Amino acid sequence: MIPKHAIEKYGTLFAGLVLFAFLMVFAENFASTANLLNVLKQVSFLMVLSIGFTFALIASELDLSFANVCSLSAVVIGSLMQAAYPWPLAVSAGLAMGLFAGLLNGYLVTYLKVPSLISTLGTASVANGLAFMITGGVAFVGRWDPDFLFLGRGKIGPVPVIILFTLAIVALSFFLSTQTKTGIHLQATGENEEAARRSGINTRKSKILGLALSGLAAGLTAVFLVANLSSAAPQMAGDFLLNGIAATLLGMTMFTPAKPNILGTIVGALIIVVLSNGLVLLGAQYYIQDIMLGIIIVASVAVSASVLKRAAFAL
């Protein structure tokens, strides 16, 4: 018999492996090298965004603006590329936009004491409006600098370069969250802010950092999306909001149950993208994906409800 603690920590991971094995057998072409590389490429966008959301949640703050901020950052990048500015400048501007939005969220939460649920919804609305204002509702599309497009389309051998970028981001994020004093302070702040403050931790700084990292991750994802698609639209990252939240919540059901953690988020993102890819190959109707995503979110929240409540409404 499998020990209860093993089921609690690794049950979701085991279910993901069962799903993968099922699709390997029953979904035509799922196991092909081309499809598996495509899955890894598609999960890269979701994984980077979800990692950012996880950092905010580790600090016990909820960032509901990351998808809109990602779209706005993408539009900023696209507008500069369209105007023939050097691509490093466009990339820097996109990253700066994401970071600024995260810092703004941190300021609203820590200095103005606006609950993160409200402040980040407000930021999301502003970002959405700015994205439409910049584009006029029309996507930027162009044949841009090949060096820039390499960031999203390039390959090293058969492996898309975006997968390698994502692996580096994953490794850095895991190290930061588990092996550094900064990461320990983030976790302490999220678990018990008052106790962390009394122990000498600058909890305000930790919360700002968590939200800033979420914004920066949105900017990074915008770079990859624009480089991959060679276009930028005002709602191009909209579908990532629920998927990113679901990946993080699913990650909270494994490894350190009921706590946001980078490793869990990575596996959660993989499960969601593998499930989506498999359903397509099995010929399932498009709405089945939404139904399954809703089930994942509800089931995950049942495990993590107290953490989410504290993150959303804590003053």
Partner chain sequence: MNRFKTLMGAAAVLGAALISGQAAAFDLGIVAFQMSAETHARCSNTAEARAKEFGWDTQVLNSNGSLQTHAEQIENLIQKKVDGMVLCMSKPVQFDAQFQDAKDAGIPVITISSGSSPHTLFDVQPNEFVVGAEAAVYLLGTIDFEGGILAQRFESNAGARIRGIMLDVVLAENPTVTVVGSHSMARTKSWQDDVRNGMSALILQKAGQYKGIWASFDGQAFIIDDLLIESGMKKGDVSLVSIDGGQEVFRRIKSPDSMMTATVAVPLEDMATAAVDSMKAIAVDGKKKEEMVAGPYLFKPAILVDANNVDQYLN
Second form
Amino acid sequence: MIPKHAIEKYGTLFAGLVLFAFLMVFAENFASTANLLNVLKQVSFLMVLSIGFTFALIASELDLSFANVCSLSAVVIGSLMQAAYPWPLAVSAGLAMGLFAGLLNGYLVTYLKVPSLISTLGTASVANGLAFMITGGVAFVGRWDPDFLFLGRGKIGPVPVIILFTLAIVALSFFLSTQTKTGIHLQATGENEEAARRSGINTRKSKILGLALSGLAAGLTAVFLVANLSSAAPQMAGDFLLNGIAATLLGMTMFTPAKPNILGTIVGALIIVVLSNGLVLLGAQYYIQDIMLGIIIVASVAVSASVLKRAAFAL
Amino acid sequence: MPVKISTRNIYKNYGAVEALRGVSIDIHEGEVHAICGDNGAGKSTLIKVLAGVEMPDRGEVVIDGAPCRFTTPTESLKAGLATIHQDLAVAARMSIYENIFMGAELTKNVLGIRMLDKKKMRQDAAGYMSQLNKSITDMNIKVEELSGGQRQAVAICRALRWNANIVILDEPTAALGVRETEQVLELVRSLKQSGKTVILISHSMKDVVAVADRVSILRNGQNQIDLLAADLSADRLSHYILSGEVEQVQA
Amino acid sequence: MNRFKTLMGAAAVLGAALISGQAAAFDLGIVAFQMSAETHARCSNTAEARAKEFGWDTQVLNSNGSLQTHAEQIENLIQKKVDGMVLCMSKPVQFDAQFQDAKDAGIPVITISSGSSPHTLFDVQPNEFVVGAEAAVYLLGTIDFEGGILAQRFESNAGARIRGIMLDVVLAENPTVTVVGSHSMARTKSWQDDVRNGMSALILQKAGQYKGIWASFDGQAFIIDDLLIESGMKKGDVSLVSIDGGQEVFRRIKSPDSMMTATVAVPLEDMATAAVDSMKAIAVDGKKKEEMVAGPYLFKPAILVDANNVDQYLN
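With the form predicted on its own in hand, show me what the form predicted in complex with its partner chain looks like.
Below: every chain and molecule of the assembly, starting with the one above.
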């Protein structure tokens, strides 16, 4: 008999492993080294982006702007690359853009007391408008500096470098969230803001940090996306909004049930990307993918709705 | 016992509402001092002033003879004053040790990086807890899995962790059952035994007379009555609170 | 959590159902960039139908307009080791890396309305410059090269933008025609509303100042046509010319109530069929690519459809 809490903690992980095993058996070429590396590369974008969203949600703030901020950062990077600025400058500007948007969200939430659900929607709209303003709606496309493209397309041996970057980011994020004072303060702020404040935790700082990390992650993802696609378009990360939230929600069904956590988000992102890769290898038609993603979202929200509600409505 | 902490002529207005109109109370070291009063008498405002959540318009708080001014909760904590609120005290979905060390986590140096020292926190937390409630030994348990009385124990452990000499308990037994209430009162007695000064805010006359050494009754933002609790009955106390009068005021 | 496992189980069953019945037939992967756009759907649906006529296994994927999703779907099809790929409205520079990978894996790729790439066999397209020029000249002809016109543009899409550029070229040569009002559509999910709002304002504001209206694609023209009908106009009051083709626009050209004058019909069905036929010739029948299409493009001329020949195309 498996204890109830073990099912709560590891049920989704187990389901993910079952999915993996299923694909290994039934999906031809799924378990090949090339495909597994392919999956790891593909998950990098979603993983980094949703880790950012998770940090904000740990502090009980809902960042709905991360996808549009990512697109805006991408456009900033693209415009500088197109204008032949050195790539480190373009990358820095993209990261700064993301960080700035995150800090702005933090300011709106903590100083102007606009609930994050509203303030980040506002930021998202502004970011979208700016992205269109910079591009005039036309994507930046070019055959840019190979050193820059290496960040997204490069390989060391058979291993795409983006996997290595992501591993580093994952390790750092996991460490920050579980092994440091900053991380536990973030959590305390999200779990019980008043108690945290009265225990001497600077909850305002925690909230700003959570949202800033979300913005920074959006900037990082933008670098990867632009370098991978050698182009930047005003809504290039739009699809990630739903997937990023889904990865985080799925993550909240494991390890520390109903609490956003980095490890869960990582597994959540992996499950989503493995599923979409697996469905292609199985020969599934395109609409199956949307249906499956929808089911995952509804199922994981059903398990972890309370936290989301609290973050959304600042209850 | 010498006076540990006093409020001197404290005033606090919220717009046109005069919440506190000159509260002066002396609280003696190592005693349990209850503060009673009907709703709106000014109890919670007084607690907020002591906890550093609100700043008084006038007047001062004196600890060990030295005037203090708290602009943040942290400053109040650092002065040795820990406030435990019934609803706000704990983060239910975090573990016991994380709650006890909230805001004052222990760290260790690993290769120049400051990491949380979870092992030490668990050990120390167990130490604090054993002073109050011997039945809880696993510090990894989430607070939401504890009973109301046990949660208060966790909150009080946090005060101990801060090395607080003065512990303010804000309605610690509200919404608790009979058995849990008895557990909390036992906690108050343990605190007193370990030499802490306890300020108890309560609606329950029975609880007050059971553990308090002194009682101050607030009415309309003033401390109208200060008296020793010995031989005081709950009925009597209710009467004082409602009438604002006492036959024979004791020092 | 148990609910979640049930869902995962359902997914497994679904997957098993999908792979059963797969034979060793030619495996064609078809990716449409944005299936919600009618032209993309027409392209992929025709390609799929043609491939099925050959008894091929076909898998259709939809990138939902996301660059990164498109890249990942191509990567996943490469991992699936498909025998060939047909891509509708893809982009050569952005997916350079993926096309290169496909080429390295020995997978032939034919693109439709995408632009040529050194790593693909060739691109099938009508040549948007020609299409744009035809529509522009036709429109100006209907107003005797004199007076004002309204223009509904779309800058975010390369094809639609080129059509706009060709309109400008034709206008430059005919200064007696002036654009009295122009609206540029934003690329959003609610583009229909955007067109409706923008054009209804212009139609009112500029009433009497224009004799012709140009729209960058037929979907926009339908909305404008409805607005004109609502404002009480009769066939012949203004001429409305656009580009794309399809049954709806043919029906409107034929209808006595509609303002729709002509469209330049892009032969998407011919193009998609030609792409699949070429794939068969090259990948199955072993013909050389050079025998089929010597250069980077296979041009399929667009057909101007107006009152004269609409019956020929209307089903």
